[in-house]
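In the block that follows, a single chain appears as structure tokens, in the form predicted on its own.
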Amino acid sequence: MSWGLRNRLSRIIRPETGRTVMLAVDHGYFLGPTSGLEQPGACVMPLAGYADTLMLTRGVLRNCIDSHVDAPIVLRVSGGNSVLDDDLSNETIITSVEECIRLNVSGMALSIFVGSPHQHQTIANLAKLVDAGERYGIPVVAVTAVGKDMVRDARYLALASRIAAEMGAHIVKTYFCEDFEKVSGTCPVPVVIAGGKKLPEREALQMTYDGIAAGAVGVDMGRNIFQSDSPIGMIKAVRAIVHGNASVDDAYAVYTDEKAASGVAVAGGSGLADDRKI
């Protein structure tokens, strides 16, 4: 592994804790204007200082994120489909490695759809991206995307995560599930858990806590942060668990204290859901 690749990985996963809080704001690449992300810059800029990494597309990075932002970038480089298609697995690589170098990114993210009609295509995309990334010292985050009809259990997610690692992915992003130790314990590269659909805040913090306890090195969370009634409070609370080993109760207190300080009435989680995203 080259020095440059090791250095970029150390910007994604903090060496002092071995963990990461990634802020996922790439939903628009197939969903368009997502609730809470209608104005990406207004959403992301107040949160950027609390994120170890921002995961987004080049269009949002170029047009909505100030160049002085210090948060490392993991760039979404797969796509080519939209929510209007029943089969979202028909993706390809949409951004070149040279473009990633120009944008000074720390990592590249690509989805694989194991068990879908286009699984071969997306797994081959991953292998090609890993080759290109290794050539220039840029790590690859493989996202184990799942369709609405796929079972999100340990057997399936362990299969998808292991395939991603076998293809050379440096980090795997997957969903939390019961018996998650069977996923993290059989994947030879670091695993981060996806936030998924919007949950009540305490439930999202419990998922974060359980994921870390079961071997995840962090989260790549989007809607459970930017759709919260206190996004800053929520990302601070997530950080308290991931980097500070806080309990769920203590982390929830971080959220409610920030919420109260911002003048929002404390009345529990919003529970807002946007189930269009798989």
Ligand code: 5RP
Given for the second form:
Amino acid sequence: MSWGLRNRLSRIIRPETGRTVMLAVDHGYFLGPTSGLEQPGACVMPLAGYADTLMLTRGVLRNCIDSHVDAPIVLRVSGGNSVLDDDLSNETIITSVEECIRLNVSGMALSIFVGSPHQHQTIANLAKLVDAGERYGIPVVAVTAVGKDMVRDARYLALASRIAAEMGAHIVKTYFCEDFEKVSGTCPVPVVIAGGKKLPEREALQMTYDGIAAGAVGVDMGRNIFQSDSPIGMIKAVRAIVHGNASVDDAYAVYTDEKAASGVAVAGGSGLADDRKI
Ligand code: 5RP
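How about the form predicted in complex with the ligand, since we already have the form predicted on its own?
Then the entire complex follows, led off by the chain already shown.
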């Protein structure tokens, strides 16, 4: 692994703790204007200072994010489909490695769809991207996307995560599940968990806690942060668990304190939102 690649990796997984809070805001690449992300800049800029990385597409990065932002960028470079297609697995590489260098990214992210109609194509995309990334010292985050008919259990997620690592991914993003140790323990590279559909805040924090306890090095979380009634409260609370080993109760207090300080009623609703396909 080159010095440049190790240096970029250390901008994603913080050396101080060996962990990371990645903010995922790439949903529009196939979902369009996702709830909470209608105005990406307005959503992301107040959160950027609390995120170890921002995961997004080049279009949002170039048009909506200030170029003086400090947060390292993990650029989504796979796509080519939309929520209107029943088979989301038909993805290709949509952004060149040269563009990633121009955009000064710290990592590239690509989805693989194990068990879906285009699994071969997406796994081959990953292997090619790793070759390109290694050439220029840019790590690759493999996103183990789940097809709509796949069960998110440890057997399937361990299969997908291990394949991603075998193809050379430097970090694997997957979903939390029961027996998550079987996923993290059989994947030879660091694993981060996605947040998935919007949950009540305490449940999302419990999932974060359980994921870290079961071997994840952090989260790459989107909706459970930006669809919260206090996005800053939630990202601070998630950080308290990931980097500060806080209990769920203590992290929840971080969230409620921030929410109260910003004037949002503490007894507010859960903010449950339309989940659609991911
Ligand atoms: C889609 C993605 C998203 O970034 C991912 O789903 C993370 O966001 P969330 O926490 O909202 O699930 O990679 O394939």
